[in-house]
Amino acid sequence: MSGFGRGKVILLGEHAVVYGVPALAAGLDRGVIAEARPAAVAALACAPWGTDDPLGADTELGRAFTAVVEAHPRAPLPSLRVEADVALPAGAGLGCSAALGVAVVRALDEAVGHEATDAEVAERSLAWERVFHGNPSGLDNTMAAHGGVACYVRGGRLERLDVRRRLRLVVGDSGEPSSTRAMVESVARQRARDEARFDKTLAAIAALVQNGRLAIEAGDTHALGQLMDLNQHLLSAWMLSTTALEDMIGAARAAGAKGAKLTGAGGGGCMIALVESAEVGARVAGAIAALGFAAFETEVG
């Protein structure tokens, strides 16, 4: 009676996706595993956080758990205890909350014998995401359910890409928690101050995403890396980067990365670097670790 939700990285297009611009995202091979079992008290327990929230608890996890339980197609559900093993850092731009939500939804489905498509799981887990992020784009929960590399447009439209060659990434974690809600609100305030300038930036990001899609489908990692660097410049102009993120990005580029940028909401969290080989990946990860930050390598596609 278990379910799995993937973490994700955004290759190009974060924040702009909130305003209807497509984004390119990739599902990670790590995430959250949740198991549901009959119990006297319905609750959600999450390792390694040490949380244990009963249904109806006035906490973020309690409210999110209640939202997906009460909205289940077979509600009211029997009393179930869900235990989740979380293998992603929270608030780091890797879609931890969405991966947890998808894993919980799937565990509940498995426990009551309800079959659902990936799209249905993604749709139901959006209620979970709203508890944490207020006005989420829907990208994180969609990628947590589907995986792969895809072009996503707000509203749930997902188009899988034909990836000619798997992409090798190094993920660096600043250790600084980030609030997606706060960063989205910050960007919205900038839009309100100068909408014309903001719309020009959106158009530039849309062009990066379109060219990034072509680069991925052609297996052109050099072009994709350049586009990632350009996207980072625009995200920095929106004041989403931090000193720690910039230090890791600079170290990654100096160590041979094709391109590097923050991923997710910004204001902390993680960055990603595109590398050509395992040898370069190890060098980039080592350069990030030398700065005192955690890093890991992964392949997507």
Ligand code: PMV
The other form holds:
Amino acid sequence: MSGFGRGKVILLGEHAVVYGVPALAAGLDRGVIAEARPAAVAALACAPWGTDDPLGADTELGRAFTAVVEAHPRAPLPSLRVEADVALPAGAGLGCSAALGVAVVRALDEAVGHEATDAEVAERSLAWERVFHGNPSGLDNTMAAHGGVACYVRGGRLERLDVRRRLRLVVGDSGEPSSTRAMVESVARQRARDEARFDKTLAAIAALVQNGRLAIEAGDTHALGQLMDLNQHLLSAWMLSTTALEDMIGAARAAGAKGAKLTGAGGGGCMIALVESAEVGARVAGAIAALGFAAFETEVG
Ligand code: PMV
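If the one shown is the form predicted alone, what is the structure of the form predicted together with the ligand?
Up next: the whole complex, starting with the chain shown before.
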């Protein structure tokens, strides 16, 4: 009885998506696998972290688990123990918590024989995300359920893109954990200080996303890379970048990446670099590893 939730990267538009601007995101092949079995005590155990939270536990995982169990369409559910294998770094901008939420929802569905569409799974896992993120746009849980390369608008509207050429990415992990909630709150404070200026940045990001979409549909890697670089400038102006992220981004560009930026909430976590071939990908991953950071290559679309 297992369920899968995938990780994601945001290609363009993180944070702005919280304010209604569309964002471009891609589902990763790696994520979380969860299994649910009948047991005397209903609980959620996450293997790599050694956590074991019974239903009703007053911890973030316990509250999130309780939220999806209690809101299940077949509630009250029988007593189920869910064991999750998490193959993503947490707090790294790759949508780990959403992937876990989606995997748990799917494992519960499997265990009680409830068939749900991807859209329904995404919607139910939003209750999970709220425990961790306070004001989630819904992008992470939607991508965790659907995958592919897509344009997402807050409120659950997802449009799959017709990808002309698969995108080859290198993901570099700063190893610095970051809190999405804290980063979203920090951007909200900047908005409160100067709304007119903030709106200008939102409009600029909306234009990048619109052009990014055209670039993906036309298979124009060069243009997409430039748009990622421009997005990175705007994200740094919101003080979301860090020295480690900047170092990896600089090394990736110097090693031949078409563009590079932080991905997800920032303030730590991961960056992505767009590369045109396996050869450049290996060079970029090597340059990031030479700085002492973990890197992996992936293809999306
Ligand atoms: O860091 P992550 O993977 O949780 O991504 C967060 C994306 C934000 O746009 C910063 C927040 C959101 O809810 O969309």
